[in-house]
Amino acid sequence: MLFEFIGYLAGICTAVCFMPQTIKTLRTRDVKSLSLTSYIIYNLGIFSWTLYGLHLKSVQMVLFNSISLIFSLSILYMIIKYKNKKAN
């Protein structure tokens, strides 16, 4: 029971850690300090963890990595869209 709780706590922390960055990037469209390469690698890793969670039938892994992936893909999209545009 304790480890189940720890799994959910860890999942919540990692899933929402990108929420502030996503909100800030949506508001400011400032991506000049964000690394395209890092976000590509991170998204690949999170996607892989999600697939692995599906294989293991792990609700925590699939749920929380999917949430993380949504936030991180949003940032990756904004990096690609705004990286070469001038800031207003």
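Positions refer to the first chain, counted from 1. Throughout, rigid core stands for the largest set of C-alpha atoms superposing within 1.5 Å between the two forms. Remember, predicted model here, so these are calculated numbers, not experimental data. What changes on going to the form predicted in complex with another copy of the chain:
- Taking 2 Å as the criterion, Leu9 counts as shifted between these two forms: its C-alpha moves by at least this amount when the rigid core is aligned.
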The other form holds:
Number of protein chains: 2
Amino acid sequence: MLFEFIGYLAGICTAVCFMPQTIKTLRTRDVKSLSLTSYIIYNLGIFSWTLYGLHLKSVQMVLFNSISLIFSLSILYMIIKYKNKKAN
Amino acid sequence: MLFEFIGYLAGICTAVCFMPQTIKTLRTRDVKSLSLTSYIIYNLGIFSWTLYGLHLKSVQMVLFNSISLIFSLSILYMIIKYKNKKAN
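Hand over the structure of the form predicted in complex with another copy of the chain; the form predicted alone is what we had up.
In what comes next, the whole complex appears, and the chain from above leads the way.
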């Protein structure tokens, strides 16, 4: 029961963790301190987890990782888009 | 076989993805565009995955998430430490 809770906590946290980062970057358009390489690897990882979840027919894995992918892809897109924008 | 590869790719990517971010932040000490809230939630998530992995006795889960935790905790520490540093 406790570990079931911890498992769900883990899944929810890693699903929504980059929502605040997405909102912050959307607002400020400042990507200067964000690592492009990190977000490329992170997106590849989350995409692979989603595929692996589909293979395992795990609804939770697919759901949590798909949510995570929305934010990580948004951040990656903004890093590429705003990369050359001068800092304010 | 293919999906086993995808599973390992996923684990390795999410384990090391924030290494480049850690190196970048160590070098620049610039944390202005990083979201503190995101890294708090991310660390809580990864810590919970590690606990859940211990519960499941999954060596891979514990290993991959512990590696991830090294980088995510380092970034969290630097965000707090350099938060009030003026941008160059």
